[in-house]
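First comes one chain, alone, set out as structure tokens in the form predicted on its own.
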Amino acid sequence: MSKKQLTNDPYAAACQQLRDAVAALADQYEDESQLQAAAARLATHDHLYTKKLTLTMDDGHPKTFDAYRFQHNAARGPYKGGLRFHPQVSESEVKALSMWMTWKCAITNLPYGGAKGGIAVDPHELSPRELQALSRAWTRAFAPYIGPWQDVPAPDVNTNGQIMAWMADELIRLHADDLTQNYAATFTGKPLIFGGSQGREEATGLGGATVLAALARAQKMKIADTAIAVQGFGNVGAWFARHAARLGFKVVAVSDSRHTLYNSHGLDIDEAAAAKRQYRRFNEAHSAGKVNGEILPAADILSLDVNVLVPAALENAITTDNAHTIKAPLIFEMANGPTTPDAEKYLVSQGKMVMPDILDNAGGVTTSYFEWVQNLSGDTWSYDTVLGKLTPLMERSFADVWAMHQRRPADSLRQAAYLIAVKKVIDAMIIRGQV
């Protein structure tokens, strides 16, 4: 494997981040052997489940898909993490994402450990019947390893409430004779009609906008003069942009996989989202006169002269190949693992700030936790109640990271977040006698 391949390998990046945090924590443990034993366990996974799912396609021929569920660590509670349906889903990616989920739950003080799963498939190439059949097949294959007190999946890239509903229904069918648990609570991100939570769809974007506003206050930034470019205009990016604009930030650019929509005076995010739903591509919406701005290549989103760059698509969006083109002084990660370690080192060396994903995009798992609590208790919370719990939790989590950064100014914001999160998990392992 070449150095470039290794650097951009998501699991290699996740392990390096863990090693850096453990090294910085060494002086906080009298028994270094406990720390090293915990670090060794955290560098691996509790369980790695890989399956082959064979589906009969609509034309009658069988097709096999690689499927995963990786469980990183459960020292602080049941495993928790999303399911993504994407052609690039791989073992390395899922291992990294499950580890990052462990830290994300710890940084927000949720009683969960990290997990992640998915299927290597392009769901847009499946018919509705095939998509439902594949979703139910994943549930049957991994049913022994999930449950409301064992492992709680949620939506991620290319999955949604409908897919969670199919999966929850399948699991309920499999446990029809067991009335001791509410198996619908195994899956979060479900539709409201089937036990979902108010605010879940927008929670990741709203949580990120809340953290950005808190950072702006801490740095005494003028919100109205803060120009933002958002790479990725899916559920996370669109809701982030919408809430950032409502908080007074000026969102000047958003991009999809092919084009960037740019307006230096600020975009109408609701207009852009409506046009994207109708036309799917910004260039087509622009040709139809449905959006006000100019169309640029997708890659141009990274090099725009803005105050905040928000990678909100997939991991490894910012690498050593393109980091030098970034003008924004703040990179605010809304995707999981969008910045490679080498790229971050370069950016920090240039005086730029990278706000880490494990804090920025934790609003989604936080509201998933709220849904889980409602399901287990048989309760239903209002929209205002959910947001009334989410906003202060995200603000407190930011305050913890910012305070750590202020105490250790030589450390990056990511290192500050990792010191808090990794220590919480290690302390839980020690107090439980696991190391």
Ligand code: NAD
Contents of the next structure:
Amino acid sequence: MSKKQLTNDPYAAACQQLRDAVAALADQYEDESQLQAAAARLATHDHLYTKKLTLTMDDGHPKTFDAYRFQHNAARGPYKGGLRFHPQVSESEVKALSMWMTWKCAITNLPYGGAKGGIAVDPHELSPRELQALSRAWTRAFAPYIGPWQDVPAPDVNTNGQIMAWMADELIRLHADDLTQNYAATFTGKPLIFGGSQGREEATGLGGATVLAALARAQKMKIADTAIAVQGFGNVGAWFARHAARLGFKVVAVSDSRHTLYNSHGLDIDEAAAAKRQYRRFNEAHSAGKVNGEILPAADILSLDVNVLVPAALENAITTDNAHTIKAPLIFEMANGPTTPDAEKYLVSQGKMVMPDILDNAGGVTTSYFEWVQNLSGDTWSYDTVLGKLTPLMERSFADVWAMHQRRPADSLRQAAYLIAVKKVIDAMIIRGQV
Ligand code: NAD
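Cool, the form predicted on its own is there; where's the form predicted in complex with nicotinamide-adenine-dinucleotide (NAD)?
Up next: the whole complex, starting with the chain shown before.
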């Protein structure tokens, strides 16, 4: 691997972040060997399950796909983390994402460990029948390793409530003889009609907008004058943009993998979302006169003159190749791992602030946790109840990170978040006698 490939490798980045946190935690543990033993264990995964799934395509030919479930650490509770369907799903990516889940659950105090999984596939190239068959095949392959008290998957990039419903249904069939457990609780992000939670779909975006508003208050930023550009207009980006606009921020640009839609006076996010649903591409919606803004190349979103840049698409969106083009003083990570460590170092050296993913996008797993609690207790909560729990939890998690940052101003915000999260996991390992 070349040096550049190494620095853009998500797992290498995740391990570096862990090492930085452990080094800074050294003075907090009397027994340094205990800290080092925990760190060594956290640098590896509890379980790496890899399978080949063979699907009979609609034309009758078999096709094989690489599938994954990686379980990083369960010191604080059952494994938890999303499932991604994307052609670039790889071992390194899933290893990094599962480690980041461990920290995300710790920072928000959810009683979970971290996991992640997925299939290397472009689901847009599958027919509805093929997609359902592949989703069910994933469940059959990984059924021994998942369960409501064992490992609880959820949607991520290119997966959704429908896919969770197929997967949960398959698991319930496999355990038809076991009536002691609610196997539907193994998957969160399910549709409302099948055990899903109010608010789950929008929770990641809403949680992020809540954290951004808390940061704006802490920094005495004028919300109405704060211009935001959001890269990625999928579940996370679109809901983030909508809730940020509702809280009074000026969302001036949103982008997908093809185009940026820009209006310096602020976009109507509901209009942009409806147009994207109808036309799929911003340029076609623009030609039809359905959006009020100009169309720019997708990559231009990064260099717009805005106050906040929100990467909400995929990892490695901000690298040393493009970091110097960023004008925004605040980068607010809604995607997982969108900024490479070297790019972050450069941005911080330029006086910019990078608000880390493990805090900003934790609203999704938090509401997944609410769904799991409802499923296991046989309860259903109203939308207002879910929001009434999510908002203060995100604000409290932000306050913890902000207080740590105030205590250690020389550290980045990511380091502040990691110090809190990694310490909680190490302390759980110690109290359990695992190290
Ligand atoms: P999604 O598939 O719904 O949306 C992804 C969006 O990114 C799409 O609009 C796509 O067009 C866009 N995109 C892809 N490449 C792009 C590029 N080069 N430039 C601009 N846009 C690009 O996925 P999602 O669920 O919104 O997830 C987005 C990110 O948020 C991922 O990193 C995911 O891991 C993370 N995340 C998701 C959740 C969740 O609840 N869905 C929770 C936490 C974190």
